[in-house]
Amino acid sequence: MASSRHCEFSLREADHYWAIAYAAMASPCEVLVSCKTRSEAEELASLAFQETKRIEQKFSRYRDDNIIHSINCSNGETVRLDEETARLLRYAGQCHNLSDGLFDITSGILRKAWTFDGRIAEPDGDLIKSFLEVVGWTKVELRDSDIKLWPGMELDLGGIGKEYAVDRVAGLLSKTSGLSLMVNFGGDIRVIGESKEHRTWSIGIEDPSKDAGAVGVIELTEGAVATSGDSRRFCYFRGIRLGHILNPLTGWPVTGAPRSVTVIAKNCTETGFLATLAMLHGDSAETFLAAQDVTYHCIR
């Protein structure tokens, strides 16, 4: 375990690397770095933990002291943005445009109409309809350094925030150490290889029908992996199993999607977007992914 000075995380020495573990963003977080000494591992662990918590504190919708809270409680007033937030929101806007409206960070409010706890759902159609009135990125006024939402609208960065954190932490540690590393936040993964050491990291593809076990293994020296699926958050409606991914155009869970979609691409932010968007395509998930320049695995 880590020393008392670093009780936020744990350290474990493995075969030619150190494993750093902590909890953040409602996920187990693991960082594997090919460093040789405990002191170096502690330094990198501290950097990783601090950057992760910074992003979580800044962009979590569950806090009442950050920029997302200020935007969501603005009641139609303009909110000033720092450059990092503006850049992330511009990316969200690009994702909305590329997805023809299927990927929409204003749709998080729809979660209030659904409970995905594995039981039978009794959705309120009128409630869903009322939420749809304040869903839609086209209703957002985003300029270079400020944003304005309709009253009642909310932003939810759940679809890109954790992936963004993975890329930020991986980039920071790579710039600091120059070492081969893997960052894994609840299955959202980024791998960066050292120029002199082309280390291969083995990543299991989870079987969505089982609590544990893998249906395959991905060997990666550089790039990112993200998985989207319904193994943990789902409900039943009229005998049909519905996953937690909601279509922002209808307010209802997507039907016909694979149990899980795993995408391998360049960085985690892009990879997570593609995995989620594939699920939003439902029956045509594989057709959508085949048209992208990525490697993917779908499980039905």
Second form
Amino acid sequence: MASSRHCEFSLREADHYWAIAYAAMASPCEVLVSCKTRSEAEELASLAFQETKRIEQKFSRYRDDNIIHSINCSNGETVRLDEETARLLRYAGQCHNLSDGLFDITSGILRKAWTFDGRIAEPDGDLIKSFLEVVGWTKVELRDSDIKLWPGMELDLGGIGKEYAVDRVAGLLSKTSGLSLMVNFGGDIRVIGESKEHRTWSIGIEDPSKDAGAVGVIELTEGAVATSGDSRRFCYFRGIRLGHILNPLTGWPVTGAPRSVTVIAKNCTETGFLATLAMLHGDSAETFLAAQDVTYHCIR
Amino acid sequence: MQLNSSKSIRGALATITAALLGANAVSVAGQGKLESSLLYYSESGRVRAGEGIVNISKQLKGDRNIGVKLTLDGLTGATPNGAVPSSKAQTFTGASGRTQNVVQPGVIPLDGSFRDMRFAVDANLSQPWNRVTSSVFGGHFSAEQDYYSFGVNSGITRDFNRKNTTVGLSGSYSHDIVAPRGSAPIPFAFLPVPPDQPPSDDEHESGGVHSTRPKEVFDVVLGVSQILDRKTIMRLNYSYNRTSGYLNDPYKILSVVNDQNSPDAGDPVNYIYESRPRTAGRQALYGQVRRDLAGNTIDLSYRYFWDNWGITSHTVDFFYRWQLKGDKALQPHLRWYHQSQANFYRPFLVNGVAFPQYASADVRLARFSAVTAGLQYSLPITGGSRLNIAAEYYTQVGDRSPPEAIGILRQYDLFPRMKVLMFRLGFESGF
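Output the structure of the form predicted in complex with its partner chain; the preceding block shows the form predicted on its own.
Now the complete complex, all chains and molecules, led by this one.
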């Protein structure tokens, strides 16, 4: 193992591939690519790192210099959108439709009413009601290249951004190198295979009730894996364990959801959305997934 | 709200996800692109031309890209033949030797109405060698009634600085054949003036023995493109061109006029074919900046050109792409051009004065300024295709009364203003 001279990422040579690692989007980011030389790995690492950072900087809600900040501080004014942002928001709106309102990027503000630190919660019903006033994608006016929100509304692309970044980085690296590769940002995974190589990547699924060790292994040559779960962020209310996934229609955490949902599908964006939406379906998460014709694992 | 958990959304989700990820950067191997356009060109009172272009490019396995472009154009009308107006009617024999063209007094002579068709095919194959280096090879062939061109080209580009900088070097060589209607005239050969008899079936008397003449064209371009920030790209190019062989325009002539002291000062004594050097060396520096302004694009470029014939020119080109609702776009375009004259440009020669080594009255070698103003509207049509509709107006202004004009020529417009209208209809589509 040798560490790279670049400080942003580290490189490690493994059996028939190179592993690139860096931290971004509040997750450990790992890229495994079947290149042969360090210089090749370095070049791809720098490409992956730059694209990840670009997306993080552009769509993070924790920055005050990006489009999300401009939108969230627009106070009812119309904001011009670049092509990529408009595309991403259009997609978020379509997800809202497909999910009958369960998936809503305007619902992030509801988190301010909850603390998911494993202790007993004391939710303030009035506060939740006041937050619900400024939640709801139907209140958003999105046009071709501009957007208008009600004053006080906020967008949070947390439910899309990381998955989108995984697919973008995987697509970019595949197009550049033509090699088999796996991109894994904190459990959101995309695998792209080069037909000549027949490389299979093994992905472990962890049990949220255990601290370490995989309970299952998925072998992938092409596709995506995403996991949604409440293993680390939850609270108790009247003796019931509540996971951190909030229903934007009620402002309350979803009840009866599995501890963890893992979905395997084509790309990470689609897969991540299905896993999140399954959690939002609570009790009927499995029914929902079964209707989607995808491979999934639910841990209850 | 009652949730329907057994509803399948997978198909709709695949569609919207593809729309999100499908756009740029994500693997597009196997995609092809078809561009076609129709152009109509109308020069007031002179030339009308139509052109059709089909350009097909397709991405092959391994990121190779192949492109084939077919062009067909047709031209009809007349251009100035280089002679100056006269106080008397002037008669010119057509290049074929079979037609005569009578030009009224005071009118700038145009060569007899002609028609020509040109067919051209260009093909190129680009091939990436690794992630930072790629090359392109190509060839072209074009044919028209009096001109043939065969060429090859090749180039290499390399990315540096994490793909923020791209350096490219390309070269091309073309072997052309000039096959003038009639034959290639000998420089400074006299035309029969005035032809008192109807022209015979023989070629005009200046006709040389060679009916075709070769021309070699060699080009090198060195370019750098640099991403300045996420919204701005800059390009710089240096180009060198060397052309040798038969560089005369076989249809351009000069009037040899009576000198200052003659009673008929400025009226033609006879006409001669033009004579240009047999080589030309041309160089140009080009700079372009393109910037994205919240979805709109601004593009500004400047080109400085100089050659060893004494021409220097400046071109400033500007366009703004204004993105409208519904993926439509409006693109105003402005270009300004100015050139100095070639050192052998002579609007006419004077009888009794020794001829210079070279002389041409071709207005394209004169000092002039030109302005182009245009507007393009582009809109999406079914299935991801786009339609572009553009109109451009071009006007060229030169020296209407050059200081060297003598006698009667002082009264005439020696550089009539040129006005051109162009319409273009373009279609692009993926397949």
